[in-house]
Amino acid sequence: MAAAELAVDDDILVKAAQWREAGRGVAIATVTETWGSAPRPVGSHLVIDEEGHFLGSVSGGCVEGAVVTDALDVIADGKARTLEFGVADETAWQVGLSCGGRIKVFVERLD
């Protein structure tokens, strides 16, 4: 996996379009809901290409690693999905949401 670069949302969407135009498989992950302590607001984006390169941010820590992994599946099978991370989830500590937050992230393939 390549390191994420910080960028404004317009840059992220431009990069997604460039990757797609270059023939790469691309997915976009968007924060659709937050509750409590969440590092990124609703509407934040992370774009991922089929090689695991990514740009943007939907949370931080291990959440983004999990989103990238799921995004690769979305690119492969074309099936959009909603991912949920939060303190009620047994993986909360593993994904870095141990301080009381919950987020929902929608991941879809760009065609």
Second form
Amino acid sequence: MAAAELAVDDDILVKAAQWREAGRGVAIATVTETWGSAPRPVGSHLVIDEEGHFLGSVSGGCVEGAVVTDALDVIADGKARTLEFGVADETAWQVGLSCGGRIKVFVERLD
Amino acid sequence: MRLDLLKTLNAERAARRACVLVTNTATAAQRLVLADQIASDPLADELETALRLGKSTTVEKDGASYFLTVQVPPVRLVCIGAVHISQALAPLARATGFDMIIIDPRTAFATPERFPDVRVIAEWPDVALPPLGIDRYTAMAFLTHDPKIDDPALIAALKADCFYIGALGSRKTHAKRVERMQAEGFSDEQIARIRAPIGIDIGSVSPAEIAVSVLGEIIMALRKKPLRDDKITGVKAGVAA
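The form predicted on its own done, now the form predicted in complex with the partner chain:
Below is the entire complex, every chain and molecule, led by the chain shown above.
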């Protein structure tokens, strides 16, 4: 199981489908744009369930906490949204995108 | 995203077919474009480019912004030879995300005891390879340096345009291999795609060290520029240079 949980992006999307089919509320977060030094490339996924369990990553662990929090709202209201994190952003300092890059993350509910 | 779209996307990837999920980032409207539907899609040119680069990206068209989630088949590593180097290579390949398959007709070598958790096919390559459908998303490492076993698979790898072809053996062994491939009708350019002696030259001695150098060479063929611009011709250019 350890290897599966480490998960390349491919496995993460398979897991997302399995979670949804098991009746869990699921959101998929995808890195859609990056500027400067961003730890994870465009197309990277983070999959979140309604209880805050998550797999994958959209940064090197810097902003996952904030993305999970927003993902819970997306699961609740079904409205997709785009999040932006960067050093110019007060929130980013708080959640710590310490690499100095900026990223855009699209978060959508799996229906 | 609709669950049925995601399931189709996952199934296409499992079947080793490329596809692109198109998302309008403002409206969240989505469609999944399968490989054979790309030419007739309104974003055909953009999809073609993204697929060729193998990278997800954002594109603008007619005032709308679309995110393209590009799915290309997972990269496989097929090793000819269930030898000591293959044993060392197996856990490294798994850790780096390669789907590894080992082929060796010698049943004393190709045993589950020697290769736990790896798919081992104890058949001659001409029997084992056709069902696997090797393609440009496949790396092939030739580790037996026995022409009887290696050559039929090498011919198949050259024909399939595998993104990486590496062969174990001294320069002298390789010179003979080159002669045999010329006799098979392959051009010098095609034969130049065979990396031999196999692996990056880091002075490897032990089987595990050779496995590291082989895997490093495979990752280089997959990732290093100019491969980012064009994975396939880039490999050719890299080898020819």
